[in-house]
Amino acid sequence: MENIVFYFSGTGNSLKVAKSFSKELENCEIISMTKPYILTKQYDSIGFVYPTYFWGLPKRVIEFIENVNLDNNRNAYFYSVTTYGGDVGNAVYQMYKLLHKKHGIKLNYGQKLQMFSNYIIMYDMSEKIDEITKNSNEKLVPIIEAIKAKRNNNINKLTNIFGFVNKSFIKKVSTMDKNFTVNDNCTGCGICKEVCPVKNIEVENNEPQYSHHCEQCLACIQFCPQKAINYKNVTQNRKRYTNPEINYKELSKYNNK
């Protein structure tokens, strides 16, 4: 039978993980969670890979899970992996709870994977990209083996404060793009538009314009070759990061499949 893995990714970390699963699982499709998807086939396994945003799920991932129709795949093996930088919070349990509440489906296996922490708005980033990437790649190996073997694990709820923080973030995230700024370095190249997973950017008069359905993935900031896009006045002098294995053309290609 066929397999499918859904992902959401801004800087490429979660797409890298989804691609790793696709290489190891037979006949495995990779589909972005950026738009609705209709499952017309029955799958042996269905996976979800996504980043942790403010100790929980990104808004677009919540919307995707709420609206996807899984009725014909109730016997599939369901798994999820959340990538995170600092603290995973409730991002595993939240997926478990959402699948059960909306679809009556049990998440067989849920796991976390620490990757390079890159929420540039809150901090400058580490210079140890190679070391951290190597460690995350090593930790990914047993996760892949567990999924291939269709193992189950227990998924425990964490403290309520994580859920409160995530809900507060979800309420305001769409309009947080009002705080993005564009300086004179902008060349109007359109890379920000290409990499935005939710089509929140249009380029007008050679400058990006935001449409207020932002996810705060920060792909626009991280992929900008001129460092022209920033958040308020806090990111101008901070480093940039995108996954070393994912370039902007590949991210755009998968996001627009």
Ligand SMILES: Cc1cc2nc3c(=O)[nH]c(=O)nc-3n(C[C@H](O)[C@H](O)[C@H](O)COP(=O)(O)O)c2cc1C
The other form holds:
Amino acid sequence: MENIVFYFSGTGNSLKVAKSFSKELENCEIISMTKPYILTKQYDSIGFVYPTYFWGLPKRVIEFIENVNLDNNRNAYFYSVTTYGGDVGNAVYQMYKLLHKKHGIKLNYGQKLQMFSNYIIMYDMSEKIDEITKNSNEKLVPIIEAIKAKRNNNINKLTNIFGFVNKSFIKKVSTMDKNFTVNDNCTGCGICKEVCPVKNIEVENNEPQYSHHCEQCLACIQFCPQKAINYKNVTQNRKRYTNPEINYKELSKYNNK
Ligand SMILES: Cc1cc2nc3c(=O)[nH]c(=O)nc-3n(C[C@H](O)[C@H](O)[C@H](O)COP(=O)(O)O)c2cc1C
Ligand code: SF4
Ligand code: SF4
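Alongside the form predicted on its own that was just displayed, please also present the structure of the form predicted together with this ligand.
After this comes the whole thing, all chains and molecules, with the earlier chain placed first.
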């Protein structure tokens, strides 16, 4: 039996979770949702792991689910897990609805997992990385058990306000990189380019240039070793966060597989 888990991740939380599933399930591939993928095999289980963005799904995840062909895998066990910082909104139900609407597939198990909250544009990064990571690792254990046992659960629809907030984010997200600035501390190392999951960055004349198909995953801001990338004038004095178990080389390796 073979398994596959699809992921989208900016700062590594969701990749860490996808890796945990892959480790616990037999023969489980890990595939990024940033580019189209053709399923050539029949899988026992198919999973989706992604961060909550504005109470819903990241744009690239919506596009991936809309376009992937699942016709030969209708009998697989489908599960999804969204990682989030404070409030998940509709991010579980939205996946359930999308799979049903586009593919007529019922999500067997949808779950949320609270992890470190990385949205540096709105607030400073917490200093409690160890404590938050320990808590999320504990909460991950029963989720893995449920997936291994192929459990089903009820996925409840939440209020429409959540859907509205996500939709307005999706509409404008691509060009929000116009608000990113790069200061003189930039060394031209290219790490921002390597970690960008959607290849939205080129380094020209030793400085990143943005192409305006951004997902606002914040990997470039968070991974830059010089703290040279900022959002307008709000993030300059804020701490940075990346998942302690995922370094930039690993993130880049999985994104470019
Ligand atoms: C653009 C953006 C929007 C976010 N919106 C939410 C949100 O609505 N609710 C929430 O709890 N966390 C939100 N977060 C925090 C992330 O969901 C959380 O930190 C997630 O685990 C990051 O996963 P990653 O490391 O795989 O990118 C947001 C983060 C980003 C970058
Ligand atoms: S990661 Fe930072 S220092 Fe390196 S090229 Fe990008 S902006 Fe410059
Ligand atoms: S440009 Fe930065 S914020 Fe936008 S998708 Fe790439 S890494 Fe993420």
